[in-house]
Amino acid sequence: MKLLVIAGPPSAGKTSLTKQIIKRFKDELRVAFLKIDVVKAYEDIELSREFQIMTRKIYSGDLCPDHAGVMVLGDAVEWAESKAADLFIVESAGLCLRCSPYLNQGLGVVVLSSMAGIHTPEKMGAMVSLADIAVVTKIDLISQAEREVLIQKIKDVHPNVILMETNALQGTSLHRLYELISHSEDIDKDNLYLKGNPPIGTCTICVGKKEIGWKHHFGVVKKLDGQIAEYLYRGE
């Protein structure tokens, strides 16, 4: 089975990316879908309806969406194979820049909308600089000097990255990327792991403590004037 996994900001073009992916193998491959998400997702109920394929959908809650697809890609991969699904694609909810929800097998996408702001690279740390790949969508509503200049924003966070630019509500310019996943290796399930080092996030906001300043916490804690890796651990 291929495993797809695909990042960004919200609004950024996932959905309408994953459609034209779904429109290009639907009638070659057997397709499964992921959405993680925080409260609300429709887009497991889109698809299904609209191109016939098996969707499931998860809701992070309390979680950050990067954790809860980490905690339960292990299940979501079992479940897409016991469907027979030779394409598994892994929509995420994109809401934690510095998380990475790409792993060392499949490919990894991050999409960018154009409309964004040519500093948004620099911005989302290892959601761009760990992604294969990197779609710019909404290509369409920018002048050619500020996708020229987006383009390089994403080449100096991320020199090696695949770049593509696309209309996504067309699917224009996209032949690379279908050849890049017709041609993308099976994973081996019993070997996935994350391709980043997750950030380091023990601290007692995180188990619900709502006291404001960092002397009220425990854990890991950042002071304002701190640089920007120094941190400090309070033991309580």
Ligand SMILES: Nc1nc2c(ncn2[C@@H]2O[C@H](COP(=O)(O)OP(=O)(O)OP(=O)(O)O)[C@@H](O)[C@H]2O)c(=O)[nH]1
Second form
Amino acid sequence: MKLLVIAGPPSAGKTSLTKQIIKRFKDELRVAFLKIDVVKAYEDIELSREFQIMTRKIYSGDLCPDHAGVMVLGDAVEWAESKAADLFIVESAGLCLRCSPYLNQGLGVVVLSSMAGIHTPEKMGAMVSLADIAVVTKIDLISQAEREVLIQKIKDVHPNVILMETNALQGTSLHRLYELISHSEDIDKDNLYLKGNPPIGTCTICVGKKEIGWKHHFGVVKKLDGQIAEYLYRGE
Amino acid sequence: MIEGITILPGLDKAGSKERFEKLTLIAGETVSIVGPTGSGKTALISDIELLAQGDTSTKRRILINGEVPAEEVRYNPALKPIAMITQNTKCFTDLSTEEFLHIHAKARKIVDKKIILDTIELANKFTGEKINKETRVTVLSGGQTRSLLIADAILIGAAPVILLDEIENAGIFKQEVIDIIQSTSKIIIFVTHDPVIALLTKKRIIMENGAVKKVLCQNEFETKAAENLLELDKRVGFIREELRAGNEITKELISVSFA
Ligand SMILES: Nc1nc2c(ncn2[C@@H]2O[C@H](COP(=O)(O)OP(=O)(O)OP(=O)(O)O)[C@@H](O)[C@H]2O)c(=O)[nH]1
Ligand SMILES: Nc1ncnc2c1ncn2[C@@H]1O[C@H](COP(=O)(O)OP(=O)(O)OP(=O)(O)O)[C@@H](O)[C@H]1O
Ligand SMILES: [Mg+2]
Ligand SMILES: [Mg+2]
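Please give the corresponding structure for the form predicted together with this ligand, as opposed to the form predicted on its own shown earlier.
The next block holds the full complex; its first chain is the one shown before.
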């Protein structure tokens, strides 16, 4: 089974791109789709209705969405394999930009709208810098010069990313993406790892303690002034 | 070097194959694309800009010098031999004109810093209201943006193929643009509803229902007609500038310009 993880800010065009990919592959591959979002998502209903493929969604709710992603992805891969899917597409929510959902196997695709601000690629951190492929959407809405300026910005952040531009509503110029998907290797589900480093976690705030001020907390505590307290600071 | 661009037929909006075998445009040639609104003019030049390989809604394919362009040429702006001015005349990037041109020049691997001011200077030849290097591109008017992008296409894009989508609609000095562009050895394609531009180009592609319907070559009579229309256009332009400058049109003015 091939794995494709698609990430990007809200309304960047992830689902529109996903639709083009499904349209292209649905006759040769069995496609399964998972949407991870925080509060609300409709992609599962929309895509299963339009393409009759297997879909699921999961809300992270109170959990950090990347955390949720890591937790559920194992089960989700099992699910897709049990349904004999050949291509498993995971659409991830905009998330908090600290982390990226890409794995050591399969392809990681970041979707960026060409209408997004010029500093977006820098602000998106690991979601851009750890992606294998960057797809710039909505090129029908801006000038060529402006598109090239945005592309240059993405290259500044990630010089080796494979870049492409598309009008995701029409699926223009996606040949290269399709080739990369066709040639991507099947995953080995027992050896899936996050590409990026997860944030330093398990502090008392993460587990729900509401008291204000670092004295009340242990785990990794950040003070207002100064560095993060010594690694794994345990409170006083 | 680009000697020619070849368009291979795709499908019209109904899915039938276009009725031409291939269409080659050669360096130094000016071409206009005409046809009713919605007939696929913009789609045709977008195909050229994207160097389509059957992967756009029209399914056309584009060759450079008779060959399928390398992947690298399709995806790397620094290697792309094509500059396009789209119908959209709004910039979203929150940068000053100078910064914007600077990053674009970098994307096109140009090191000479002088090009930035040269581009602004050229843009100011096309527009009545001057652009400053500090002006943010987001606040430029439609005509100013268009002028800047045309100057950018000529100097920074410096591409051997230039595609212009309805430049006449932005209230810029059309004549200046045509003069500068026609004196080059580039392939220049105008999508246009303007009879002067259509008659001044050597080839005319007529679109209908998403397909190329016909290709005509400029004849001797048309060149004459273009000259007459151009004369008329200049007079209209003269009156327009008088109005823009807040002047009143007097009997004398009329007799000078429409004698
Ligand atoms: N003009 C244009 N509109 C686009 C393009 N891609 C997406 N859109 C529109 O942008 C909006 C958001 O697109 P989606 O594909 O739903 O974006 P998304 O990234 O899946 O959004 P979330 O999953 O909600 O984060 C929709 O209205 C699309 O029709 C494009 O290339 N051109
Ligand atoms: N051969 C085709 N097959 C499918 N769709 C097409 C084809 N040609 C054009 N279209 C679509 O038809 C719509 C109108 O085309 P386009 O924008 O190119 O028209 P236009 O001639 O530039 O119109 P205008 O003069 O209003 O700018 C677009 O959505 C375009 O993608
Ligand atoms: Mg979506
Ligand atoms: Mg058009």
